[in-house]
Each structure stands twice: as structure tokens, then as C-alpha cells.
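Coming up is one lone chain in C-alpha cells, specifically the form predicted alone.
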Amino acid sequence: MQHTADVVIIGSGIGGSSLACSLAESGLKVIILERGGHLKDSAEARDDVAIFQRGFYRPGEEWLGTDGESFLANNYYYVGGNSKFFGAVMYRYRKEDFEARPHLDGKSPGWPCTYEELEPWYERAEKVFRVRGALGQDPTEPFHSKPYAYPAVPDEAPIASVRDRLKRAGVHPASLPLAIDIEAWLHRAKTGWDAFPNTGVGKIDAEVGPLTEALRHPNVTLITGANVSRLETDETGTRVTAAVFVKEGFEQRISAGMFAVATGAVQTAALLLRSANKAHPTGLANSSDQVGRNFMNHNTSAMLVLDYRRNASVYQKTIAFNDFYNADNDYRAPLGNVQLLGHITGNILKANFPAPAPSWLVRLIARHAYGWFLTSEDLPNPESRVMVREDRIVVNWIRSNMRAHQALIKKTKDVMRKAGFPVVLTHTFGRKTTSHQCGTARLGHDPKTSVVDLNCRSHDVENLYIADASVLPTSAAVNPALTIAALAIKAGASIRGV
């Protein structure tokens, strides 16, 4: 079967639906490949044993390390991608994140742009995501042209007294920018939304915000149950002729006129390479040898701390601070972001528990436990990278940068026994845990040393854009979605020649 469009989207994740939101009021006939369906609802969308304990949504996935064993990759297949999972935060790197600085164990390169000349699409992005947020509270906030449209997620009341004891501990605990209509998401069932599928509207992920807004013009068409196996490019190679997907078991292609490749940094690497051909031998766009290197995977680690009196809060996570994000502390090196998980539920502790205990007693450590993530940046390597072996996905991934992260674990325990924590307990996440994966096509302006453009486009194919976290040059330490959204926002303006 034969399908044409004047824009392929491959993906409708972030970056995905972000770019088919861009170009839909071009007029352009914009269709979108989405290897999975809708993610409906059900009874399981919001029990927390069904989820944490039986792993209800866990993907069957794997991928090989290059140690040999295979290993779950938690990469999730739905409309929206991962969107539908994550913990709707959407921070904007910080202004140093763009510049070249000095790490405890490397250096990172910085961005071939300044965050100011991305800012004004950060801003569109926030609109399109429905960010709620307040500025003044962080002092890494970089400038903002607007405010925030929507007013922070309010803290329940012992967040709210976390957040003053936090403060009496000498650092600056900042509402958390979040995609979230609060008021929708308790009114389907009263739970956190971290790691909890988004089934109705309350979390604004990729399929809820751009998406949706896509979907209401006539010339966006969204196919589900397409997996796209490789891209075909005339005999030059300049140019994609062609996306080739298997949908209820038939090979079925798509010309279009653009191609816009948006399925996470590790999938579209393997897309690329896998579309390998006479033209592009080593995987196409890759004349650098770029795609798949540079591979980036934060490092993180989780934090539980107990309080003498009961957590009796419900979602929880709407504050984090970022006093050691960049160098001004006593080890002159950034070190990294602080957040609140979402609210740890007895069920869920059970789950991530590291030795067998009884309920009544996980019950009652989480009555009195608020989590915390922990980020650090990790640093682009190019043999830190993504492979296709007889067409399986390999990963090596060379963490970096540890130093740091150690050091932000004791920075955060000193600040948490000074805000009256008697207990802290942390677990870093290890080689395998796949979080914010990102770099494996990254932007810059040398052919010789980047994937695309600054607009997003490969060096080497004319008609063919990247829109995901492939794209990013470094990790820096927040959540990437917002600068993922940002970016290809920015791609679809170039695609319609604003």
C-alpha cells in the first residue's frame, strides 16, 4: 500500500507532536507514524500495585548491553511516547547549560547556540505544554520574555512545610514548572501522576497538548500501529524518497516531500542506522560518524527521607531546588537538580523495596517518607553510543561525571538533616536504568563533528529533520522535555520557511 504527504512524522512523542503542531496551520498535508495505539483507560491507570508491584504497563522491550545481557528498556509505545508516563516537569536549561564549563570529571562543550537565541521558543513550547509555573524563586532561573501563563501547582500542606524547612536550611526550594492541570488529574482518582499512565487530560503530555492541537486541523493525520523499519533515499542519497512500515503485518511506504525522524535517541539511531544504503554505507545522515555516539543518560539517584510526623500529602511533587546546579559551592563544579518524586505510596516502596518486608511495615515508612530524584549531568563521549547488531539494539553506555553526582548526594543529606530529617536512605540507579536518554544526533554546525543543524536538519540529506533528543549536544541536569518541545517547534518553523 502506497501513502503520500508533503511531511512524514515519525514518532509522537515530544518531539513528534511538537513539530506536527508547528506545521499545522502551514496547510501542509502532515501525516504522523506512530508505532503504537491509544493508551486507554482502565481500572489500572491509577492502582498503584497494579502498576509498581505487577508491572502492569512495563514493556516487554529489550536491548543488549554490551556486556552481553539483554536488559528491559523501559521505553514506552503509545500516542504521546513516553509523554504519558513521565512526571511533567518542563524545565528550561539553564543559561550555563548552552556554554562550555568545567565538570568535577570532564568538560562540557556547550550548545553551537545561546540560550537566549532559543528562549523565544522555550516560550512557545511552555504555551503549548500548559506549564504552570513562578519565576522569582530560583536563582538558576534563566530570563524569561513572559510569564508563566498558568500559576504554580499549589503545595498540599506538608510540602508547603518542607518547603519553609528547606528554606531555614539555607537553600531555595522553587515551585517545580509543570504540565499539569491539577484540578482534571485528582478529579479521575486522587494519586500523584509520576510514573502514573496519563489516560485522561489532567497530565498535559505530548498527545493531550500538541497533538491534540494538530489533530484539529484537517491536513494532520495520525496512522497508529506503524513501525517504521528503515527510510529509503534516491540513488544520490540526498534525498528520502520513502519510509517503509509494517502495520497489521503488511509492508506498507509513504513518499512525502520531508521526512522528520522523532522516536527517541535511541530508536531513531537505530532507524538511521539500519537505513543504511549504497549512498550511506555507515547509516544514514552519518558521513560524521556521529549517529548513535555521544549517547547520554543522566545520572540519578533517589532519595527517601523520614519525618517524625505523617507525609500526608497525595501528589506531592511540586517543588525541587537547584542551589548546586552550577558551580557556586564548595566543590567549584555543578553538581546538579533536586525534585520531589511523586507521592510514595506504601504499595509503591513495596515495590522498589530491597529486601522482601511486610506490608505494615513499607506502610508505615511511607507514611512518614517524601522521595526525592537527584540529577546530575552526564557527558557526551562518542564511545558512549547506540549500535545495531543483526538488527537488535546494543547500548554502551559510559556513564560519566560520577564524582558530581556523589557530591550532590552529600550536599542534599547535609540540607535534609538541617531541614529536621532524622532518617536519609539514597539508591543510584544503575548502567542499565534508561532516564532522559539523549545525544545520539546531536546538532551543531561542522558536518564533520554534528548530525544536523541548528534548525534540526541533517547535514547530509536535505529533506530530513530530527526531532527528539537525539538532537541535544549535552544533558545538562533537568528534565529535557520543554528543550525537546522547544526545539522542535523551532524545526517546524524552518520546515515553513518563517
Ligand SMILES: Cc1cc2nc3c(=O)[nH]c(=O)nc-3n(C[C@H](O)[C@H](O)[C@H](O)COP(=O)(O)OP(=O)(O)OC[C@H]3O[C@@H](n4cnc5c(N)ncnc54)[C@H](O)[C@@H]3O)c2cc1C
Contents of the next structure:
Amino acid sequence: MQHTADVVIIGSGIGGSSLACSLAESGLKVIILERGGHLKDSAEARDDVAIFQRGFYRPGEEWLGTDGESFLANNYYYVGGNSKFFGAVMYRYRKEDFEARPHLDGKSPGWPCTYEELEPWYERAEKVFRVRGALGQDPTEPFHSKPYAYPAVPDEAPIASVRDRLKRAGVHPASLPLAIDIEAWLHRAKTGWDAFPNTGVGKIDAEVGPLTEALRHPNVTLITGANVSRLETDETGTRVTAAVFVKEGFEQRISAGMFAVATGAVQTAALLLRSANKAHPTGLANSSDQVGRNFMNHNTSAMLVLDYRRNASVYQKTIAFNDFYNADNDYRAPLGNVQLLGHITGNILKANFPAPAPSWLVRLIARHAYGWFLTSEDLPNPESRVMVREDRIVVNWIRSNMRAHQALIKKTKDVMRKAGFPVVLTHTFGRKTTSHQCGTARLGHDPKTSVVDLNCRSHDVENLYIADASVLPTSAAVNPALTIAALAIKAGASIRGV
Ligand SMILES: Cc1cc2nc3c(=O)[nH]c(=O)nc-3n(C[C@H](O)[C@H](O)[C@H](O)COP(=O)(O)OP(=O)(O)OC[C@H]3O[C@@H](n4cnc5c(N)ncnc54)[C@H](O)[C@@H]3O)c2cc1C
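Please supply the coordinates for the form predicted in complex with the named molecule, as a counterpart to the form predicted alone shown previously.
The complete assembly is shown below, putting the previous chain first.
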């Protein structure tokens, strides 16, 4: 079967859906090709045993690590992509993240634009994702041209108390910016949302936010179950002519004036590499040889702090602190962000417990625990890369800057002890947790060292855009989704010619 469109977007995650939303009012015929289907509601959607212990939603796809071992990708292939499971934290990168600066184990190259240049696009992205937040609490918060349109999600009583204790310990806890409609989320069931699938409208994920808005327009169509295998170009290689995809076992083709790849940082690199042809022998849009390189993923740890009192919260995830985000007093280097995880239940803890333990003990610990998520910047390195070998995805993540992460753990432990939490346990996530993947098709001014320009348009192929986490030139140390959305909305304006 043959299809045609003005713009074909591949992938309906944060990037693809934000781009579709940005194009919807233009009247252009937009077709979104999405590999997955709609995530359906069922009892498992709020069942912490099914999700965390049985891996009910985990895809079966395996990638190859550099140790030669296969591992289960923690990528989710549904309409809305990984955001269906996300923690809904919608941070802006900090102003300093756009500047080149030294880190404990290297240097961040910064961005080819300033924070101020991206600020209007952040503002639009926050509107699309109906982000709730509060300004004036976090000293690292960059300039906002407008306040958040919705007030911050309220702290539950135990979290309000943790906030006070942290203040007394000398840090600046601030409300997390969140894409959550808390009443709608709790109406379905009284659970946290971090890593839980969104089968309703409680989380403003890519499907609930920008995709739904885009699909209100008759010129935008979504085709699900459409797995794109390659892009084809004309003989000169300057224009993509078709996307080839498999749906229900049949290969189909779609032609269009413009194509945008938004399949996530690993899959986007793989798709471009698999689309190598005579005009692009090392992969589509890869004259710079940067496609697949500079793979970054954040250095992250879970920190469990135990309290004498019971933690009676339901969702918990409303505060964070960035006191060690920029040049820290002791280490004189950026260390990272500290934010609450969703409420840790006994079943969630059991799924991650380092050794076999009786359920009653795990439940007891969970009742007194607050889980935190510590994130430090991973620095770009061309040798850290995604490759395709005999049609299999290989992820060779060379993690960097771990000294900064260890320093963040140490500083955070000190804060927690000062705040009166006597027991602090940490678990650092391994190389196979790729939730914050980015960097494999970096943006930049120079076609020799970057894949796309500042509008996310390929330097090599005139009708090709890349609109997902792969274009991020640095990982910073805050969650990536809002920055991906801001860049995709900006890419949409470029396609519209405004
Ligand atoms: C558990 C979890 C919690 C997270 N929490 C947060 C958070 O709180 N805040 C935050 O900012 N970030 C968070 N993240 C990260 C965030 O979800 C991602 O950064 C973001 O979703 C990436 O968006 P994307 O558009 O780059 O790609 P994706 O979300 O991966 O979307 C890509 C889409 O393309 C589709 N696709 C892939 N290959 C093909 C193909 N060949 N053909 C057609 N379609 C294809 C996929 O099915 C998917 O829908 C979290 C991630 C996870 C897993």
C-alpha cells in the first residue's frame, strides 16, 4: 500500500507528539507512524507486583551490551512512548547547562545556543504538558517569562514535614515541576505514578498532552503498529523519498515532502544507521560520523532513607533540591539533582531488594522509607555509542563523571543524616538502565561535528528533521522530557517556516 503526506513523523513519544502538536494548526497533512499500540487499561496498571516484580509491561526486545551480553531494553513501545511510564517531572535545563563548564571528570561543551534562546520554547512546552510548579523556591531555577499556569502539586503531610526537615538541614527543597493532574490520577487508584503506566488522563504524557491536541485536527493522522525499518533517499541523497514500514506483517511505503525521525535516542540512531545507502554509506545524515555517538544516559542512584516515623504518603513525589547542582562549595564542580521517587511500597522494594528477604521485613522497611532519585551529568564522548551489528542494536555506553555522582551521594547522605534520617542506603543503577538516553544525533552549528542544526534539521538531508532525545548535545542533570518537547516544538515552527 502507498501513502502520501506533507510531513511524516516517525514515533509518537515526547518528541514526535510535540512536533505533531506544533504542526497541527498549519493545515499540513501530517501522518505519525508509531510502532506500538495504545496502552490499555487493566488491573495490572496499578498493581505494583505486576509492574515491578513481574515486569508485565516490559518489552521483550533485547539489545547487546559491550560486555557481549544481551539485556532487556527498558524502552517502552506504545503510543506516547516512554512518557507513558515517566515520573512526569518536567524540568527546564538550568541556565548554566547551556554554557561550557568543567566537571570533576571532564568538561561539558555546553550548547550552541543560550538558555534565553530556548526559553520561549520551554514556555510553550510547559503549556502543552500543563506543567504544575512554583517559582521562587529553587535558587537554580532559570528565568521564566511567565509563571506556571497551574499551582504545584501539594505535598502530602509526611512530605511537608520532610520539606521542613530539609530546610532545617540547610538545603532549599522546592516543588517539582510536574505534568500530573493529581485528582484524575488518584481517582483511578491511590498509588504513585513514577514508573506506573498511564492508562487514563492523570499523567499529561505525550499521548494525553500534545498527541490528543494534534489529533483534534483532521489533517493529523496516527497509524499504530507501523514499525519503520528504513528511510529511502533520491539518488543524490539530498532528499528522503519514502519511509518503509511493516504493519500487520506487510511492508508498506509512505512518501512525503518532509520527514521527522522521533523514535528515541537509541532507535533513532539505529534507524539512521540501517538506512545507509549509496549516497549515505555510513548511515543516513551521517557525513559527520556522529550518528550513534555521544550516547549519554545520566548517572543515577536510588537512595532509601529510613525514618523512625511511618511514611504515610501515597504518591510522595513532590519535592527536590538542587543545592549541589552548580559549582558545589566542597568539590567546586556541578554534582547533580536530588528528587523524591514515587512512594516505595513493600512490593516495589522487594522487586529491587539486593538479597532474598522475608516479605514482612521488606514491608516494614518500606513503611518507614523515603526513596530519593539522584542524578548527575553524563558527559558526551564519541566512543560512547549505539551501533547496529547484523541488525542487532549494540549499546556501548561509556559512562563518565562518576566521581561527581559519588560526591553527590556523599553530600546527600550528609544532608539526610542532618535532617534526622538515621539509616541511608543507596543503589546505583547499572549501564543497562537507559531511561534518560540521549545524544546520538547531536545538534550544533557545524555539519562536521553535529548531525542537525538548531532547528533539528539534518545538515545533510534537506527534508529530514530529528525531533527526540537524540539531538541533546549534553545530558545536564535534570530530567530530559521538557527539553525534548521544547526542541520539537521549535522544529515544528521551522517546518512551518515561522
Ligand atoms: C520509568 C521512566 C521514568 C521516567 N521519568 C521521567 C521524568 O520524570 N521526567 C523526564 O523528563 N523524563 C523521564 N523519563 C525519560 C523520558 O520518558 C524520555 O526522555 C522521553 O520519553 C524520550 O522521548 P523521545 O521522544 O526521545 O522518545 P520515546 O519516548 O522513546 O518515543 C519514541 C517513540 O517511537 C516509537 N518507535 C520506536 N522505534 C520505532 C520505529 N522503528 N518505527 C515507528 N515507531 C518507533 C516508540 O514506540 C515510541 O513511541 C523516564 C523514563 C522512564 C523509562
